[in-house]
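Given as structure tokens, the chain that follows is alone and in the form predicted alone.
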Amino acid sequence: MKKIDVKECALLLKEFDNYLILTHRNPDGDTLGSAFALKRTLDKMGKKSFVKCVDPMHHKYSYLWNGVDNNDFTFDKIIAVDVADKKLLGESFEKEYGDNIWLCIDHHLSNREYAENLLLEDKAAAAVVIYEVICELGVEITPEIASCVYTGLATDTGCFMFSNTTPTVHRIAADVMEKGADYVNINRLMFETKSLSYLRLEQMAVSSIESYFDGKCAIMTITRKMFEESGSSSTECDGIAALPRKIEGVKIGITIRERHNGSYKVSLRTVEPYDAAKICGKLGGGGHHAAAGCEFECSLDEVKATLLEVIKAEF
């Protein structure tokens, strides 16, 4: 396998006719607006796509494929958007796919590199890398398209308050504004309506949060419990894992996330000069600078006790 540039990239899209795009699981804005901006595109160029997760993707980001075949079919290529180790797309895709990924595009420095690997570690988004591969491509950017590509940056950026928001973020999010994004209505769906159970959520998940370090490090844990009383899920929580870090003199904030097989999912926001993705590799994960994360198959009181002995290192 081999990093290619984006040009590489659009010639190797010409070749074939018909694709799998994968998403990774828990899929977020970035991975399914990355996804269906690459689809879409795709299917103006006369090609056949359609996009498969192994979890469900929420009904508030229907708008992404409203108006769009995304039927099954045979393929002749597979395409991960936005994932950077064939684990992250779920243990059962993993096996029936993952030794078959042709082409990646993705933006985490923790990529393994397992296929043809279009990988821009600098970019903000796996939203930015399929807007230039788009550009290059020579695509019409759609209203429906350019709606695609704005959720990718803005919920990867926070809504652009992330450090990973730079100029050319900004500069992207104005040319698909003006291009037809509906942003108003996908800033108000992402980042201001809330159901009510995912606040009962919320509410359980911030009662849970312990401090440790002199209030420089900050711990909540969501378990198994508080999904069944909230009557919440994990496809309407993509965005919890950054509460802990809002939390005045907090430099290091961490989600722990219960899975139904009774496995752990760790977020770590990080502040400078705390590197979370250096952090979570020392736990055999990854991801950015300020957002990365790992797993854990033990209980509780071991996920705990291992992130505070790595963590006690960097204060």
Contents of the next structure:
There are 2 protein chains.
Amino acid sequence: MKKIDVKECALLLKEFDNYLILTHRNPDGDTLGSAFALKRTLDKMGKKSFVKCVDPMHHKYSYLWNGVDNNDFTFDKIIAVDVADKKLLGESFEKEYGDNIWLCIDHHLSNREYAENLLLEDKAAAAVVIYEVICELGVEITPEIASCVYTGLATDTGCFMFSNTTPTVHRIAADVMEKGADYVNINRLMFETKSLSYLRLEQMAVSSIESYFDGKCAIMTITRKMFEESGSSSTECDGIAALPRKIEGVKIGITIRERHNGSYKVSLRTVEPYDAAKICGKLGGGGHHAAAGCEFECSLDEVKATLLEVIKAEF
Amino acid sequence: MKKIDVKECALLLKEFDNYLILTHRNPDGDTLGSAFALKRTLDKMGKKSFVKCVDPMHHKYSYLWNGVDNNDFTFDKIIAVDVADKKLLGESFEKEYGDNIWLCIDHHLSNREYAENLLLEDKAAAAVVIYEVICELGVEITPEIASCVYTGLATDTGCFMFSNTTPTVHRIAADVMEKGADYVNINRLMFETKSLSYLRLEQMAVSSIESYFDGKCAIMTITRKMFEESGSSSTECDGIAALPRKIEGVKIGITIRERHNGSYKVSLRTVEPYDAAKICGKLGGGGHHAAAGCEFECSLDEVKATLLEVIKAEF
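Can you now output the form predicted together with another copy of the chain? The one shown was the form predicted alone.
Then the entire complex follows, led off by the chain already shown.
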């Protein structure tokens, strides 16, 4: 359990020949892009490796592993990429691999240091850390590796829109674009494609929006009926909670989502200086400054009344 | 009417002391960002200038001119920024200034060369050209100039998502971010903020979407009634025509918009290899490979039937 730097990480990777690379559960573009960038780099070094995740990898990411041999075999060491905590491997993987992780490559402040640890916590994406490791290894960045790195950068920064985007992120994007990253298709796939059922859910959700406190607070409600009628699955609507805050003038955007058991999950998104974590803290929840959540077990009307009572004090 | 390079442009700008800077009509983030970056640079050089546009500048861009003196006065020379054709100044400005434009700084392939012409037609934004001129002039890029340049870059590339984004664009973004561009607030303002009336219009438009040819073609209809009921203005929904093509599996996305006079404006957006310009050409319209349009004067049902007949041949 030692903190290591990029140089030490590169030396470690040279030591063994057969690796298992693990991503976090509910795999996103950064954990998958980083894992396959590393796998493709190890391939170029003449080593063997394969990538595994406890959950299925969405087919939209298939270009990341296109043309590589990802079959499993007897490995020497386990590497976890973009996994801040062993728990994030998912229950069965934590049980199976959790105690034997040799190396962790990550960028989360919340990292729990459960292995030899290359942690660059000021970086926007794990892909930035992987890029630095590849450069240190001196392996040529092929167009395929470039596309993997680009995917991590672009997805973790909302296509360079979120506040975690740094000059370094833009410079690495420029470099991997020059090295052949298929950014036009990746951007279309990641940011421009929505399912019709998701669009229908969004439409129903928008029609539910209510405005309070002179438009400074907006509440959007997503019922189980909307999921059923639109045919949308909950997995494809992770981003929908960002919607109410996008409305002009809204400082506190609230999304109330009805759960299967009749309880309600509430997501808050705020604009400076409003503190989502503080507000949700008063309601038994928590989170970050700009994004937090809490839960309720009561009627929808009671959920709204309770929220509005707490938020009233903010304005 | 001479083509000039960045060095010659910088020398020209040093020659006079009082400038009028013109933007194109319906001003967007690139023409305004470029114009105010140039104005602020001229300010730093001890020269006087002011920016004018035939149409009002939207208040969301007000940080571009915040703190500068933009009053008019007697100028020596006129500079047009991001204006490919004198006609794009707008009718009254073309009449008033069109014959006296001294210098044009632009990035459009379609540029008509109506003045001393600094044209870098491979650049994603006029702001790229302006940035190169500022560097050549050796003027320090202040945080305010940096924000103006960033605005042009980000808005003309859809926040680095469109296919016109280049490594150069990312590198300049990195540089102006380091020089103090307020990119967090600019991104929020430009890409995250929607009016509630626009969201309502979008919701109605989505509910109108019809799928054809196994989901490869989607038709969305926006009626005048939807504008009236949502309260949205046509000026804020320029991007809505991109929506049908965003649906998973759609190759040809069509938006039909009802006009005041009862005619219909049709916008086509296509994915490779489908050619929007070719399809619209058959219907008396035209445009680009991925985005084109045409017009109809008949009933909505006839519009759809005619479109589907032509598109049938594509699949």
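Numbering follows the first chain given and starts at 1. Since we're looking at a predicted model, the values are computed, not measured.
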item	value
Hinge residue among E136, T193, P27, A290, where one rigid part swings against the other between the two forms	T193
